[in-house]
Amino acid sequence: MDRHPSGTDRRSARRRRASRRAAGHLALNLLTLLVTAVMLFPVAWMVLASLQTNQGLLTGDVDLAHPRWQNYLEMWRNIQLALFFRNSLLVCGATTLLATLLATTAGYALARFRFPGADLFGMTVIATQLIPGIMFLIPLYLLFLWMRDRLGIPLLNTFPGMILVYTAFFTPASIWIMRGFFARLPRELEEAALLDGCTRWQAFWRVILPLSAPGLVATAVYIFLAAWDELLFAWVLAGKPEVQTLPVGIRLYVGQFQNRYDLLMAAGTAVSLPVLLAFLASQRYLIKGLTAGAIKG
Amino acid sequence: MLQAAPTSPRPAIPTWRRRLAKGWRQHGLAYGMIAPACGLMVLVHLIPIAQGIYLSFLKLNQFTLTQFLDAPWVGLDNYRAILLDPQNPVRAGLAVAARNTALYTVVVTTGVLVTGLAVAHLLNRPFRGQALVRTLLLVPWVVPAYVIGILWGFMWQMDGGVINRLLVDGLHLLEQRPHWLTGPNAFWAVVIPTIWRSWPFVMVVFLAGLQTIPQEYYEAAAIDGARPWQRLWHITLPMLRPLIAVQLLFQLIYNVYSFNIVAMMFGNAAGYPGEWADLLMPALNRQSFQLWLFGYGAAASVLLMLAMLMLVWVWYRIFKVELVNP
């Protein structure tokens, strides 16, 4: 028979190989559907439990037929949370735009200037992400009192304070992402442009900024996901509920209501929503700009 | 007799002069461009690093901390009592918390770098949804650390918590509901978590740089009969070395430096998780603004600087993955 293979025989040996590799894609695309799940349970459990009563997560019994929204308006009353969101809002979107805007700038100089002294920023930019954050913040909150005690300048204790520390800390990583986005774009653009009687600042400005716009909006989210997770600066540096975060508020909250957590679940919920609007309504860019600028470095 | 000076038509303009406008003209954009970031950068990270390492030389704390321009100087005490004085007990903290942040960065970033690369394999086929699976595997890595530091606190709670009521009463794997937030847990507490939450970018990472090697290279080792785990070994891994590289140091950087997460999670606790799973953070934290020992803080922090630029040479050294200019 296996020397004389007849046709029905060679037929159904294929057809074995084809449910065989059939069986093996189900095996894959049920493992991929087992990880999704499992990843996904956490997060799940949270809106889930955002809707219970807490004597119901306590116990065990897990009411999904009735949903309590309820939660989502009394983790308003229980602590300040509209104002840690409203002043989380105001820094992480200040320093979204100030620290884009620096970053867009030195990342195209690093892309595509050789002047003296590029390596050497490059390195320190690098050089900043190795250091531990508690070695600036004793200085800097040292520095800050200095300041406000003997030069009377605030920055501690207050919106531009935080938002100069943000901008300064976030600054770096994206000078990274947006050198390795205008690095890979073509030098030919700018060319045309010096061609046509541009200057180099309005190459940049009208021919290369317009392309931009896909590295800007991931830069611009990964700062803001970066920025809205910040804890251990805004907790040294407001020290005052008006200028608190979120995730020091909630902090606090944490500590004295430690058994409300169908509003503890709530508020997370509540706090993660803005970011994860912002990552799917960007997420194109920013999973090809994040990847793109590790891949070609 | 003195010789006149042949005089010039235009007094001559000094070279230095000369070379600092030409200077001007071919660098002068590039310096405008990055010259914001480098203030900033001056005034919030090298100003306060400096100012930090003298700080490590000070007897700093509560009573000298508004003066502390005037702390009196103490030279090498800090150092001394952090690596050298057993009976100092700020010493017997940070030592270990130092222990844990060792351990828990290497399993940490094991576990990521691991599951990230699996994942990506498993995902790397064509089938019907797979943006959509790549997107929603990324939703823990966008969910706040710290919204999954009150979560997974939560989670695993020893009675009320959903863990346990799965591992207990769901799928009978224990007989009897574990405590998870104190004694040794305490550790995988914090690990699992942050496995959980960081694999989902390495694998995205690792997912995009799979798709760059040429299928040829897989075709030709599949007629010369290698097997799946050859191919891994003499193709994949090779293609994604300088990706596992610049990840597995983001992932040393980011895990030695972990705070959100452990101070969430043991937020009942005033952000203290015992002695099984105080990392280094949160410890030098604790001891700076609440035990107000600035510092030994300062101490410990230009220690850790120099433990992770040690750590970084290493790295270099094994890789060769230059950073600066790819």
The other form holds:
Amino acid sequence: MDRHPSGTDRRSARRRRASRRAAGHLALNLLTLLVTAVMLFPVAWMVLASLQTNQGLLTGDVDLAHPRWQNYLEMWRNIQLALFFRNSLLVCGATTLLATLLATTAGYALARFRFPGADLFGMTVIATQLIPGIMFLIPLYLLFLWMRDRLGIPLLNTFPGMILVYTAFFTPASIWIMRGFFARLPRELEEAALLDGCTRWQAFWRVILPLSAPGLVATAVYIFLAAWDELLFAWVLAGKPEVQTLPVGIRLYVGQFQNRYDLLMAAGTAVSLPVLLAFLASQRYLIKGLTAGAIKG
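So that was the form predicted in complex with the partner chain. Now I'd like the form predicted alone, please.
We keep it simple here and write out only the one chain, dropping partners and molecules.
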């Protein structure tokens, strides 16, 4: 009896394996499409609802044939959305600059230098992310009140107070993003720069910092997006319209005196465009920077 498979049997086995791989790939692609559709459905509904009348949204009478583009003009007139937009740009922009600077210097120190307490500092930084942010809300509010009444430092209902809080919240995770990126860069580059006569600071500024541009972009985009969407602390710590940000302003479309869900959806669509464009423009750097720490920590 011949125990060796014939050429026809081997070809049949290869065809069966190829068919199983093709079926597996097809199932994976269908699952990916399903998950993508589920994730995009809220966004698609927000855009669709922004083109409907408020009465139609309340009664479920959605008219796809006659989109109501006037919602996008009325949303600017109904509340001071331009003021909230300016406030968000100011707070988020300053937070991004300050937190990125702190994360860059701290991440470089953790990646390159061994100093007493370095491991404890790194673990403490990442451990702060395990605590829910809402736990800090009341203590921060009471601290700001105490600093205003006892020390005369105005942080409540001010831009510096919001920038300080956002910087404190988003810097720890950013430190670890930058630490992972700096750890990927070869030390030989700095050693070569030092041999050529550069100081430690010049080696960092002229050699390491340009090479870490994808990490800087990823960190800055992460901070900006996180600050742009934050609502709870902006709602409590910034009670005056002069310093309130976009999430607080959009919330005003649904309140005690009005329930304009059509304008709420239009405003949500409009304010999502800047962050969407920022994400698309920096997508390549963002993915590369965020995954750097997973390759080498």
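Positions refer to the first chain, counted from 1. In this text the structure is predicted, and so the values were computed from the model without any measurement. In this text, the rigid core denotes the largest set of C-alpha atoms whose superposition between the two forms falls within 1.5 Å.
Task: CA of G239, rigid core aligned, shift of 2 Å or more between the two forms - done: After core superposition, the C-alpha of G239 moves less than 2 Å between the two forms.
TODO: Examine V271 after superposing the rigid core and state whether its CA is displaced by 2 Å or more between the two forms.
DONE: No, shifts by less than 2 Å.
Open item on the list: Given a superposition on the rigid core, I'd like a yes or no on whether A22 shifts its C-alpha by 2 Å or more between the two forms.
Closed with: Yes, its C-alpha moves 2 Å or more.
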